[in-house]
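Just one chain is shown here, as structure tokens, and it is the form predicted alone.
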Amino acid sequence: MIIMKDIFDECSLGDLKLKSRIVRTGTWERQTEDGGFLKSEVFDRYEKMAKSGVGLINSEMFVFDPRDRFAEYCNNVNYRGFVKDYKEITDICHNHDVPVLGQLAFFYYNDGLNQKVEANDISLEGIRRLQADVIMAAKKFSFAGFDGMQIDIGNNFYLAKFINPYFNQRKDQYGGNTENRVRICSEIIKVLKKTMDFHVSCRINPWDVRKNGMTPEESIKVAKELEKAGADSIQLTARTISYLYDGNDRNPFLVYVDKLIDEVDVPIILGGSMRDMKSMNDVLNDSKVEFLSMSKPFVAQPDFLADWKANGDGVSICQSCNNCYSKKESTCFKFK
């Protein structure tokens, strides 16, 4: 007898118990007062998401340097009210039995000498400083009640470039083969898993379009190195390609994710342009995928999953206009 998967299945993501297979992934945070303190709208948004039927919440992106490229559109793990504000946020999620991860994403890194030091130029001392900053951010996430953290090693963020052979031409133990290029992340993960009871998720790209850059084969090698270091889950980020099956040739993103799932033993979360319950259930049952990530639909309507669960079907009101992302807002321009 074949058991069909459904987005609202109760399941486990590593050590986390989920009420559904849906992972909410945040992007920008603009609803803050002077100094970074959260406005009441942020608490309301998390309340709506947490009680809607979501399985796991990834926070909006955090930076740790106020001069980062996206610092104006993100919150900062170092602002004065961080632990107080986000302990209230995590309590809201936990009151609805929803685990929540803090998402760390930085585009630049300041090594103390250069505000925008490149992967090829950062010294070993600078690498140690970077690793310490990430570990300290994880400690602060823990103090604020987060169940873990997601380290963004995808898109074009700093660590994504560090592990990418297109950008990294170092000649030392942090450059060259896959193991060396991923070492900066592997060492962070090993420390976190050794010192904290913390879920560590990594967000990676399946490939890019650069010559001598990230290929699907190389991306799988990266995932295996992250798993070896102790990562608890891996999330794929689909920047410009929709993975939805169109009834004709199978989308290469789904082919890739099935191959990746065969190669690693940690849970894989598939991201992309998910907008309706039927297509999402089709992906779950036509592939080896167990978990699906959504972002912009939660911006358009934070509690839409409640309607989907009640009706047994549904389509997001999000029209994929991408204004919330491109204009770096945490609210929808069309459905405010």
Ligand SMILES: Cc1cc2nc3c(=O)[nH]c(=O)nc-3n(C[C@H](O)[C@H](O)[C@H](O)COP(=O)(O)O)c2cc1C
Second form
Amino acid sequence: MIIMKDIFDECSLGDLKLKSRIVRTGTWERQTEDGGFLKSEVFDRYEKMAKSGVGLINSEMFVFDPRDRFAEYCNNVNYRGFVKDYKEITDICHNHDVPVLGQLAFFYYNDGLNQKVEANDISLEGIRRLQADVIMAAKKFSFAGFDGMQIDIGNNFYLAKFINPYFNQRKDQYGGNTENRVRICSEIIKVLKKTMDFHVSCRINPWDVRKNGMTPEESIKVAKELEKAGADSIQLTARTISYLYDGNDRNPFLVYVDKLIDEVDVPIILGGSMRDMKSMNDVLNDSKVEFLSMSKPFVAQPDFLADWKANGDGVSICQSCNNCYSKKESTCFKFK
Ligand SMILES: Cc1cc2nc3c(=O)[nH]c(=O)nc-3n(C[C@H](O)[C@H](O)[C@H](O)COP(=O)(O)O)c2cc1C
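Mind sharing the form predicted together with the named molecule? What's above is the form predicted alone.
Whole complex next, starting from this chain.
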């Protein structure tokens, strides 16, 4: 008997219990008072999302350097109110039995000597310092009640570049083959899994369209290294290519994702341009994917999943105009 998958199936993602297969993926909130304290809109959004039937929430990205490229648009794990504010956010999620991960993403790394040190130039001491910063961020996420963290090794963020053969030509144990390039992340994951009861998710690129850069084959090898280190889930993202599913040609992401799922046991989350329940259920049933992520639909209407669940169907009001992304905030400029 073939069991059909549905976005509202209860399921497990590693050790997390999910009420549905839907993950609200990392989304800048950019709604803070002076000094970084969260505005009431953010608490309201989390309450609405958590009540709506979402399976897992990823926070907006956090940086740890106030001079990072996107620091202006997102929050910083080091602001004074971090633990207090986010303990309230994680309590809101947990009151509705929804797990929540803190996302860490940084574009530049300041090794103490150079504010934008490149993968090829960072010293071993710098690498240790970076790893310690990530582990400290994980501790902070844990103090604030997060169930785990997502390390962004995708898009064009620092770690995505570090693991990419296009940017990394190091001759030491952090460069060369895939195992070496991913070692900076593998060592962090091993420490986190050994010392904390914490879900560790990684966001990676399936490919990056750079000559001699990340290819689908290389990205599968990266996923294997992350799995070996102990990663609990992997979420796919893309640098410049967006995921479009028109139901005709088999989407290249689906071809890639099925191959990836054949090669690793760690759960894979696929997302991008998911806008209606029917085609999302088609994706679930036409591929081996078990978890789907969404961002902009939650900006347009944080509790849309409640309607979808009640009606057994639904289409997001999000028109993918991308104004929220361009302005880098969680405000829908079409349906304000
Ligand atoms: C307003 C906005 C903020 C975003 N912020 C983040 C972020 O903090 N971290 C992240 O990994 N991705 C971020 N993204 C990208 C989304 O997670 C997602 O990959 C992308 O929007 C495609 O999914 P969608 O079609 O469901 O919106 C953001 C996207 C938008 C629109």
